[in-house]
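One chain comes next, on its own, written out as structure tokens in the form predicted alone.
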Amino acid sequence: MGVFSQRMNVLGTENAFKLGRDIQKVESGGQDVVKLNLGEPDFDSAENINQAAIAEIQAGNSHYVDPRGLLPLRRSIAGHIEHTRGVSVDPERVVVTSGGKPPIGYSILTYVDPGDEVIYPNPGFPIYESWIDLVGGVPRPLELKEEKDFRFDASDLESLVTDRTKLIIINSPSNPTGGVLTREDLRQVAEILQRKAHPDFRVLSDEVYEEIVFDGLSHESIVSEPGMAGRTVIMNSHSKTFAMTGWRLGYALLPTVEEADAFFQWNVNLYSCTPPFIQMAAKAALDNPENQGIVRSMRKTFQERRDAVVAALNRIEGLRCVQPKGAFYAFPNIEGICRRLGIPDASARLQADDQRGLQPSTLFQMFALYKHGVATLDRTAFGTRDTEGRHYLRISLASDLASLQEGVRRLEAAAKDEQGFAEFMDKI
């Protein structure tokens, strides 16, 4: 019996945050970094959000409410999914968060015993495998495929669903490729769905980049589709649509009001409820109408980013970067620059010596921080089966254009610093 429960041994973590250590070492070393990992708006809240939290603690409105969520900011948002996804939504059946994460752990923690089967999008958010884990579901990752432009259809889909599929986490636009799925494609897997899994099946369906999609695309959700508003649960945040990731305010849209209380209740377990000065500015994000343009402003930044990142990584030898359509990341295949660095020599000898599980892409992300002064995420940051092979690099577009062009010169220089590479691997 140790200090730590056995379930400590099982739970994942997020390496965008993870990766601040090694980020604190190049720069106590005095080397600079550009920061090109974490998925965070490079913008502030609006201002109109802004005092109307101050406004409201001023009055005094800092006091216990409701675990549920106050009613008229549930209302604004049962309102605002109503208009954009054309299904009835009673504020009964919204919960709100703090922050978008907790309603990941809550649909598994609420719908999935050990040995139930829950499909979810790999590479994906790494809280859904962790999650998966911990209570002991069993994982079915559904590759998200480069040569579809990591989206997934009826073909990929239909040999994982089961009648023990009791979850399938959809994310569209996704974390971290881009990937945005098709109304077509949603329709095909309702289909499926309805056809092949567990008679109780749930749908979380993981929307918080919904305003982020680019080339005119439209945000499509599977709960529009028919059959599907009763075995939907919506995830949703401020966080990337309005600029908000520090105030922690999130949200789920429930099938049913049983489900929801079942919400209610894992919020009085952890936290009680989320600030209610919190609450009121995120309902006057949703309701003033200063901020939708806004949100179309910061949208067309990140796609004129992404327009030009995309063709800068595409100008590297050894890199190819399919265009994303939505979300803020850019997410290059760099197995051409991993060969010709010989990183999965270098790979396969680390494992063959001490069993350190070093992917290939992990070793180039690590050699282009410590050495060249650029953080990036690898591949099995964002899920750790299936990374075999898979070589693959998350660029957050959430930062200034000269800081991204600067990022991506330094990964040019990485991509070509074949005794600088020797020389990392060295030191390990």
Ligand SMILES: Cc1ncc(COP(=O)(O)O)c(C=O)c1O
Contents of the next structure:
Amino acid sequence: MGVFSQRMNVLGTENAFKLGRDIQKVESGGQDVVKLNLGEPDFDSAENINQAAIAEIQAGNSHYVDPRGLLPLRRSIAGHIEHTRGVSVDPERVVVTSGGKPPIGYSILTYVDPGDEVIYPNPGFPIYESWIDLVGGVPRPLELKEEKDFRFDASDLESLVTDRTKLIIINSPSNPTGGVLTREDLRQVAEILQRKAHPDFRVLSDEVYEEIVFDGLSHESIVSEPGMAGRTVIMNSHSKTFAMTGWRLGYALLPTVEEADAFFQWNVNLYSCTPPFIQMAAKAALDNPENQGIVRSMRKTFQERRDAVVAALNRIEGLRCVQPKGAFYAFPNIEGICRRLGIPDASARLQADDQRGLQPSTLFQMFALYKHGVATLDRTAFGTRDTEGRHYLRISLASDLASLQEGVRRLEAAAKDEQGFAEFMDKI
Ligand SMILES: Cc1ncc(COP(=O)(O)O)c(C=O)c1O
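With the form predicted alone done, generate the form predicted in complex with this ligand in the same format.
Next comes the full complex, and the chain you just saw is listed first.
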């Protein structure tokens, strides 16, 4: 018997939160760091939202409330989904959660038994894989392909779906790739699942970037496909849309009231309820028309940054970057840089030496941070499976343009710094 349960050996993490320590180390050595690793809008929540929360606290709305969420907020959420997805929504099927992460864990805990298969995007938000592994689900990573603008092949999906498929997770727009699924992609997913999966399958549709879609494209949801409203869990949060990351406000729409009861029960077991003043501010975020203008302007800013950053990245020798269609990340392929700096050989030598298994993209990400002062995340932060030979970085667009340009300049300097990389490897 040890101190920690066996479970702790399989629990995953989100490297975005772990990188802070490395950044501090670099900064404490006197080097400034351009932080292009952050997954949160660089805007503050709107004043009308802040004021709504303050007024609620002052009015004493600070007690335990219905674990399912306050009915006025659930009505606003239901109205929003009805309006945007064209499906009818009973507020009793909506459960409010503290942030967007709980519905991911709840879905896997509620639907997946050991041995059940779960299909999920790869690369994808790392918390999917963490929960699948924790419950003993069978992970079935679905590759998002650069050559398909980070969508997937229907034939790949079809080959993964079996009568043991219990849950499929989709995330559009996607973190980390910025890929956006089309109506046709979703139609294919719905068709393949209904034909081949276990009849009790569910889809978890992570729509947290629904408002950050570029080039006039619209966000599409699988819930709108025929036969899917009764099988889809939509999860969402106010973190990205309303720049409310620290407020921790999320929600899920469940296919049935019974499934919403299960999520209610998870809330009861974990944190009883989401703070009521936060819920009422979240209602203001959805209801106050001023926020639509704020969201539009945020989207425009992200698109302008995307245009500038992707163009600048593509001028770096050895790097190529697909134009992301949504979310606020660029996901360049850095294979050419890795080769030029001799990173695959260095990585292979390390693996032989000490089994640390540092992938080439991880080594470049560390080199760029420690030697050139630019923080990014590499491919291995977005799923631990099938990472070999896939050399990517995630660059967040959630910084002002001057910082982004400086960050790209530092990446370019790192990409050319063969001697610096050799010295870095000597010390590792
Ligand atoms: C795809 C995706 N899903 C869920 C979340 C979690 O959102 P929240 O911060 O509201 O918990 C994130 C946050 O980065 C995300 O990128």
